[in-house]
Amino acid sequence: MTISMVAKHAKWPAKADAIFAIAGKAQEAITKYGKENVTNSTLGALMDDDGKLIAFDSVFGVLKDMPNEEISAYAPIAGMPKYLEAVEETFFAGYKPDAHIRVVATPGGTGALKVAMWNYTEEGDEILTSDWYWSPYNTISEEAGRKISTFQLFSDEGNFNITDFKKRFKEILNKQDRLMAIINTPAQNPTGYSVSDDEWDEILAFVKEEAKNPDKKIILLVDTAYIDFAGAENEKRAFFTKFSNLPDNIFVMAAFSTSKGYTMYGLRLGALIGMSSNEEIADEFRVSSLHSGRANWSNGNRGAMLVVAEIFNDKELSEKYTVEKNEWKGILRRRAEAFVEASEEVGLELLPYRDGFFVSLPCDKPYEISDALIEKNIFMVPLGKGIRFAVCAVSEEKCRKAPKVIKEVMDRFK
């Protein structure tokens, strides 16, 4: 028997990342059959109609014009001060809550999630999120010795299932002194669902009621990775104001990412934003986050931080960036509408879609259906309860054509 040298807590089964594995197969098919004959709906990144990654000129022009020493120098552990200011102002975009706010730079939204889960849950805790969720939540939680538990995201009417959220929340809070609930909105991955303002009112009314027990600590972690591609303007940020004047034992964090809104996927930049009615709790968040940053990555991507700051502080550049982003928001919306409309025409069942990069389809045999679709040169990611189509990466024409083929394949498995 082969000896194992890795520590017990770091021993995991060897397995390939499902998304990147299928994306690799899609690239092989493109080489073999030609890109016009392949629908590669795998990775969550904006692609043009020819499958080329979109990287905003307004963003990378700034980066390429920077002196080498500015890009290569260390950044402060907390992040460049002007980056932190830019994040706070652009993130809330006029919907800042009446709260003490602190911002700490992280490597992407993933880094923000990592810090939040580690610092605001105890070993062995259950973390609550929806049954449709981004799979790395589980990876991050199990790395830290935590466990993801879920509630049903959708009611029978296709709305946020506040009833099951309350039920599961109470069950876990009865067992633990603290509870973190992760809500990925707006433009959730993988469903494209956005929690409405009225639904937020229900969530917060319930959470405030639970917080009347002073021995309980409630943490809301809002994963906003796709917020820059939700809604026509900034109306999908209005719910932030609802985090005003919350009880001290409710702490809200938001995970922010520049990967989507600034198309800086590989530069790995984001932020964790803490909000509290209590200034000491907000300051505690900053100190704790800085310690985690030093322990895990030391400091972030200085060049990327300066890009965000320069766009924020330069009116002409900001307008150029906004025009470019809005153009792609429009393209994304048209692709999604084409897919949804074509699905309705052929009777293909979708989960409720409101915004963002992805549409999901419920099914009982996601892996078998994904494999069968590969034979048709349609590449979709299998999930626990269905399959995901990335409208962000597929032309409008292919978005309109794909549902008919998908329906035919799925019908074979009924």
Contents of the next structure:
There are 2 protein chains.
Amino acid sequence: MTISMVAKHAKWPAKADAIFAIAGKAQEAITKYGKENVTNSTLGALMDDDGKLIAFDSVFGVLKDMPNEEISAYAPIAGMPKYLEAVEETFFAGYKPDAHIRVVATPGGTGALKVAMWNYTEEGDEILTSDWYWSPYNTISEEAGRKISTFQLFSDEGNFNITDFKKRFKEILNKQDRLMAIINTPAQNPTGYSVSDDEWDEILAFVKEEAKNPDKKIILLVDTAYIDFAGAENEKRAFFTKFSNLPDNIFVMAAFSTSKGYTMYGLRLGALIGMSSNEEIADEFRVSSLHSGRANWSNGNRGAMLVVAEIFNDKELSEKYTVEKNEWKGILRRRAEAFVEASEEVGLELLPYRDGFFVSLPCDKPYEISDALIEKNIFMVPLGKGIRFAVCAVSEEKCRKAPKVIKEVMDRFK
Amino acid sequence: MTISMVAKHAKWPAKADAIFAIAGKAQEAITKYGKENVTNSTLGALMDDDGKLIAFDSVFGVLKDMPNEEISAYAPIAGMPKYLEAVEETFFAGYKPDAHIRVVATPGGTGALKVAMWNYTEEGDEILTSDWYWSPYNTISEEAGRKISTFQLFSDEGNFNITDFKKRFKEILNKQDRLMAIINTPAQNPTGYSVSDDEWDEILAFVKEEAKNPDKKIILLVDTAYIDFAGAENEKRAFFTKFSNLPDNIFVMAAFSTSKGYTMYGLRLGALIGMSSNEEIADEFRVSSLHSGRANWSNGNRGAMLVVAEIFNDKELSEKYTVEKNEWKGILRRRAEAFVEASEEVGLELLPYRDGFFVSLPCDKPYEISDALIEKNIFMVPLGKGIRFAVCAVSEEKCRKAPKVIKEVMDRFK
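Show the form predicted together with another copy of the chain, please, because up to now only the form predicted on its own has appeared in this conversation.
Full complex below, order starting with the chain above.
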């Protein structure tokens, strides 16, 4: 046994990244069998029908036309003011709540989640999220000595399980004076579920009731990573107005990312958005977020910020971007519909898909089933309670064919 | 008194950024009096004689020629393998220690410092650095509940104060079983000091002696943010070979940044480099760093990584980049020499400058003196124990003229 040099809290087991490992195998299969014979539904990025990453011309054109000094210079810690303004306007898109709003730039959605969790929970706290969740929530929380606890996302009818949400929320709030709940909506990763407006009403009525105890602090963190590919227009943002006039001891944050909506995954740009009825609480959020920014990464990708700002401020460019995004939104929608319809035809059980990049299938032996599907040249990511199909990365034709094969393989494990 | 919603550890006073505030005043003065009459020595970035940011053509040409998908895609958490290879080769540049080396991509030098401090110190720990230090060390450490303690950087003769370093090191190591010491060299911010090879021998002889106690863990964190502008060739990297065959309980890390060397400040790319005689300790470093990466920002700027890799791998491009960098290195050197010579002529006391972007002047009333200098249209950043002149941002001519005015103003405060 060798000496360990890291501090105890920083000692982690070496773990290969499961998604990258399967994606690697998919690449091998493509080389061996040809891409037409392989369904690579592993990676969470929008691809064309040949599996090539989509990078919007409207976005990268702006970046490449920018003077070098504009990309080279440092941005302020908070972010470029015109980026922050563009985020605020495009994010709420007419559904701005009656609240004091502050926006701070972060490296991607992950940076936003990190700042929120670090600043708004205590060491040892339980953070509540759904049992189907994006696994880095766990990495972010365990790095900081917090712990993810879960409620059942779905009721038997396939709706948001408000009963279990309330039960688990109350249990934790009995033990802690502050509670953060993370809700990944719309277009949840990994299920594709979107909390409906009615369900939001139920959630907010409940937390308002809990907030009547002035000793309790309730933090809602809405992870909106996939919002730009949800709904037909902006209707999936309507729930934002419900964050109006909340009591002071309910603080709402949204984690925003440019990764999907601008296809700027590799540029690492997002934002954390804080909302409060109380201006001092909103200002406190900004100060804490800036301190975290300074202490973690200093400042953000300046060129990427200016791209977002320029698309927002230039009408022609904005239209070009919207046309390009909507084209892909349509393709994504058709792929997902093909997958869902074909699944219904063969009786393949899916979790209720509403929007976004992923569809998930519940099952008992996800790793075994994923392995067995690899034999059929279908590459899906195993999760704790099922397997995930990335419709964002697979052609409509393959989305239509895959469910039959998946059903046959899964039936062998019943 | 309003309710506070952030957790107690995340409550910070609102503080304006002093450097940006003064830089703003300098801009106002330029508008009012003309740029030829204003000396703006505030910002730590390389500027031409007109105060325009230098962005290397060789660097941004590569970025702009890159296919959009290469910029758009996610990089692996660790960083692009060819970036990591390029960093390892160019960073050590022939002075690689006999040690197991691991490199992990981070957002800038700040991200590297953050990961190192978080993973290699305990909450409540004192971290040792010199009394002249880059103030974000304090922000990074206080965010995580650590504390900066200092030793006197300079002896009376203007050398590295090994006596005080040893004294403070021993004091803290009596209280803690692990101790991290941060040494910002070569070309320290804010003094421009570079620890000499002989001084490194003294430092390492001392820590090896302390490491004979097997219960103690010693961590050296070398902040090399300005190394690309130090020395004539690579001789200021020679000390890296001294990190060969250290005992297992001395772990060395270097924080690398592309901000200055590639003028990619705003692209946020750096790396943390770990070195150990023990391969398991090096691997442990990599695992912990990856966990931190996943938990803080997920992954790094892919396009920026490929720029560094391409410059490293393409001989012609590499020469173009080296010519461009060396031209500016020469300009920087001449500016610094002009400032130092002119200071000697008028008897202005400077801290011992060796390399890099900054020269510092010790004084008792830095804020008052900075304010008085603003009246003379000279903009310098006040620090805890003096004021900083950024030769990186001021023409040789102004560097030659400024010391006389600074001396006159400072004498008024004696």
